[in-house]
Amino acid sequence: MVLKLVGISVAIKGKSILEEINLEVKEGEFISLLGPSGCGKSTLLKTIAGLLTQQSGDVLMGQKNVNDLPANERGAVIVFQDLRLFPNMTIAENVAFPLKLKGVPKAERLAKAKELLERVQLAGYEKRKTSEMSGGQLQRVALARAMAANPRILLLDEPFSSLDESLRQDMRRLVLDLHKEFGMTTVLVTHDQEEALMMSDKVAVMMEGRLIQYDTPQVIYDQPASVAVADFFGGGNYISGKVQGNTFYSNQVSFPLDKPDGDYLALFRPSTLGLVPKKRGYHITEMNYLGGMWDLKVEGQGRVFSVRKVGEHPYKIGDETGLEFDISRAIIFNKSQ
């Protein structure tokens, strides 16, 4: 089902947490609304599902225009952080609810859910309480509920958040396989800048109650929109410059640049620039060991600048080097925007 918001703002005890929310998801892609704490996103997603109600704007669902139906009739399911499954109830009940709600007989939700529960990996444990289940085994019971209820439309909130990482990797791999083979449209809620970029085929980066950038995750990280966005995503080693006449000068590297004269910042990543051991002018001052790579500090011409070495390498602190510079993964700012 295709997902468009347009003009979405919301306020809360009159305070703005929305503004002019513009956004089309197309039928069967997987999103994620993407940014720092208190920037929106959950607001949004629960605006989605019909859970608060925007001041302006419209939710469409299909060709639909959903603002007046309650939560349980727009075909999207949310799966929250807290999972809000029901103690007092077996695994197999917590996940053929839904289908209690719309009268489906119980013997024939209860063979739905064992299925279910079949395909998140958790066969055999219907007659289990919640209180027996880890934090893992409840995400896909929570997962597991959600496909009961046949969404058209998947959302979820920070689901991935209290677990360690390699659950969390397991729970990526179990999410984005039920969106294929359900073919859902599912807008995941998230934090994290490297699980919005392996999942997603798309990532709307949110600040401040803004729509900042929407776009595929390369897009998004090789060409950010702003600084605030590139900074979300680790920033990196910043230069000033000035462009004249079709190249870039500053202090550290001068290259071809056709943009109009002006002020601009050059992004350079970590992993964009090189040590030329046989130059000098700059010397390292900090290792540090990241797991596979190394970050290194490199000292010179007045401040200091970050190197991403993968694997092991022949320096050491006090070294002299010279420092080299993708230009063509420079990432480009103009001053006056």
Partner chain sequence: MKKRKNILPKLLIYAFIFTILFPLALTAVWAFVGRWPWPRLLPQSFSLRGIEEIFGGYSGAFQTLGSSILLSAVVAILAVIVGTMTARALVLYDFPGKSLIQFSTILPIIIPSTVFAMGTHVLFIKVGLADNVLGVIIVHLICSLPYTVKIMTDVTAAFGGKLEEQAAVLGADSRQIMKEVTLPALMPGLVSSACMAYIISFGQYFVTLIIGGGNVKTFTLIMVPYLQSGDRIIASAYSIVFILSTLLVFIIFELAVRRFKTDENHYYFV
Second form
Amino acid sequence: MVLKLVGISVAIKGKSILEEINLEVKEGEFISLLGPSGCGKSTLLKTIAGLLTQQSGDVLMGQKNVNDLPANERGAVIVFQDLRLFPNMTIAENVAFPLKLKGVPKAERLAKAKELLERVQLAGYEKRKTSEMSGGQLQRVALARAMAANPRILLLDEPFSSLDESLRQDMRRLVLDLHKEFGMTTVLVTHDQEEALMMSDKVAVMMEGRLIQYDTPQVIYDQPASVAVADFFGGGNYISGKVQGNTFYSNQVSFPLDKPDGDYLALFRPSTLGLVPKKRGYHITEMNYLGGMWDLKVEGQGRVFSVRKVGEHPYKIGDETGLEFDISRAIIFNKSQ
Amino acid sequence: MKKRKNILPKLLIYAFIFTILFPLALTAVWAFVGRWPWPRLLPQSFSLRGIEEIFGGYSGAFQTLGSSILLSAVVAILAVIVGTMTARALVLYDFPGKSLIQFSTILPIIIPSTVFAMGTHVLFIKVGLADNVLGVIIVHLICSLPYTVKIMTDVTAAFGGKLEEQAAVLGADSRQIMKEVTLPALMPGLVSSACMAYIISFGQYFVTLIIGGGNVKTFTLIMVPYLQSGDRIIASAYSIVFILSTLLVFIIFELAVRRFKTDENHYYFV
Amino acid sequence: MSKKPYLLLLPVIFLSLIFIVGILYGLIQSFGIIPSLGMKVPTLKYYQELFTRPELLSSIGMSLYIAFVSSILATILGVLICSLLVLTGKGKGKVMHLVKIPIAIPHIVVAMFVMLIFAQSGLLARVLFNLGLLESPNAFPTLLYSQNGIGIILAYLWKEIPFVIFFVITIMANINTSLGEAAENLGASRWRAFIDITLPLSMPSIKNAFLIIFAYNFGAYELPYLLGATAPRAIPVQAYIEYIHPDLLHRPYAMALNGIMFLVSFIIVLIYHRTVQRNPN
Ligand SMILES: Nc1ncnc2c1ncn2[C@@H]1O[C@H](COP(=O)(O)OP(=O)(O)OP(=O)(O)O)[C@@H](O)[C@H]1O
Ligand SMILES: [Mg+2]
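Right, the form predicted on its own is done, so what does the form predicted in complex with its partner chain look like?
All chains and molecules follow, beginning with the one already shown.
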């Protein structure tokens, strides 16, 4: 099911929360929605699902305008961050709930629930109460219940945020497997940029109620639309400079750049900087181990640079080196914009 | 050392519990007293005079008890319905005038019913609601509403419409949401507010006296003269019947709800 | 803006209107306006007279006395017992069921409890007599129907100490477990933590419980009627007597007494509403 948002604006209590959101998710695509806390991600999901009504704009599902369709007829299922399992039902009843709504006979729907619970590795938990399950288990129940509704569009609102790293890995795997198996169009809201880059076909970055950039993970990382987006995906070393006659000039590095004259900012991610042992001018001031790689802080010419070294390296604190810039991977922002 | 420190609080708590229970026990004894003259510490004889006075037909007390229970049950049900609607509006929506509504729902707790009853009586005489049951139901409803609104607001706020949103995206229409999610979630609150409204209506004296104008007889109304005349045996018998009937109604409320709960599904409330 | 909340509020708005209009009717009559009796000119005469007729003035004094003593005592004792329940961990289960009993028992029944125990021929007098501490029933102090109002106050205490506990205990227990533990963890003793953290944070609730029972005890009819002295009468009792006076010209006095009760309670409502708005929950 194609999902298309055209010029969506939402206000709550007279306060504008979403402004002019345009977004298209193709049939079966998996996208991530990313942005700082309070930027309106959950609001956007609720608007898609029909729980909130937009002030203006259209929600389209499979070419059909669903503005006037109530939530229960849209077929867009949200898995909320706070899970919202029904405390008065057992685990199996929770999962069977969407089928009950469709009038599926009891035996049949409980059998289906059992099947789905097995699918999320919770076989044998059917009769439990929600209060007798761990956080990670409940998360899987919520996912199974959403799948039972046979969603055409699945909306996941930070479903992994309360889990520890290894459970998160499992859940990511599970979600991707389910996505592959059932092929529903999926929107995943997350705080975690690595998660977004790793899991999705496309990434949408939101800030303060606006969609800033929507593209593939590679483009988002390598060609961020603004400094804010770049910072959200790890930031790096910013160097102020000027372009004159198709050359970028700065204190640290100069290179040819085919841009009109003006003030620019060049971003070098830590992985695009290299140390040159034979040269001089910079001192290593700090070394942090990141697991399989090192983050080295290098000081020189009045400022500090962050350099990523994969694997082992011969440096120690206090060593003097030179710094080299991989100019082909520089990210350039026009300062006057 | 530590142990001795803990005795005093416990003692005080037990004294408090005793203070609650002792008058009830004393009343239960008095209800069956035949003679208990000064200065005896224990009754001289027992009799069923008090109980017979109530159930003995000619006083009409038994019929009044029945109609009184009915009246208060109607008030309780209406109060629960109105309380639930009000709570829903207050919790789930934001609208101009919200604070004013909240303010006016607490008024009847604090503005004395004496003030309210006399003024309303004048109003009700004008519109034909004085001296009849409907008028009494309306004023009892007004007196109990602050409590049902408070209880239902707490319960509604506790699940905050979140489960309803979840049910909607899973495909439930508004009728299904009501039956499968809203009612079960509100159920404990519904019982408590029904009980609360019932007590307030059933124990109401002054308001009933004025608005009912003697035409509407409730159990409290026919009980007061015995209290004034100092007939301790009959007054105690009335009190005991009052308390036991209240208990019975609470049990019925609870059972009615439990029946509803087991209708189709087992609900587990913790 | 959706119309839905207003639909849901329709019944409560209707009932509130009856309540407010009812009170306005009474207030209007307190200014001497009863068109059906040919009284059409607003006047403050009745209020002025209230403050010149000694028996009415002492009614106001009586009501204030009862309300202050009973609600202050109920609040202090209620908070004390509530604190004990919270600190000893007995604030749940059976004890709380017992605490609810007095809330469910109407004032007229409580009046009878007081009669059975504290009348001059009541159980307490009998016990004292049998212990040889009392010569005759008449030697027992008059607690009922007397100007000291002790019977009324005792009845209010029996009903309202549990009310205060019920009203305050949930929030007090919650604060005590979360913040109290934190304070203990920082080295405060259990009592210190309770007095420095839990009690101040429970104050809005305690204040509201006090306001509710004060307003009730100031304006309620039943207990002063059943257990009170004939002179001076509490305001509500006096107001009712004026209200049912065969001479309808007495009605404005009733309404003026109501007007005074209204004024006092309205001030209380405003304070209450403000604390609630400032401390939701
Ligand atoms: N019911 C509401 N009333 C008023 N403001 C609201 C309401 N719901 C959300 N908001 C506001 O809308 C903005 C967006 O909220 P939303 O929940 O969509 O953020 P989010 O991006 O999901 O944040 P998070 O990552 O913390 O979940 C916030 O500024 C929030 O304060
Ligand atoms: Mg959110």
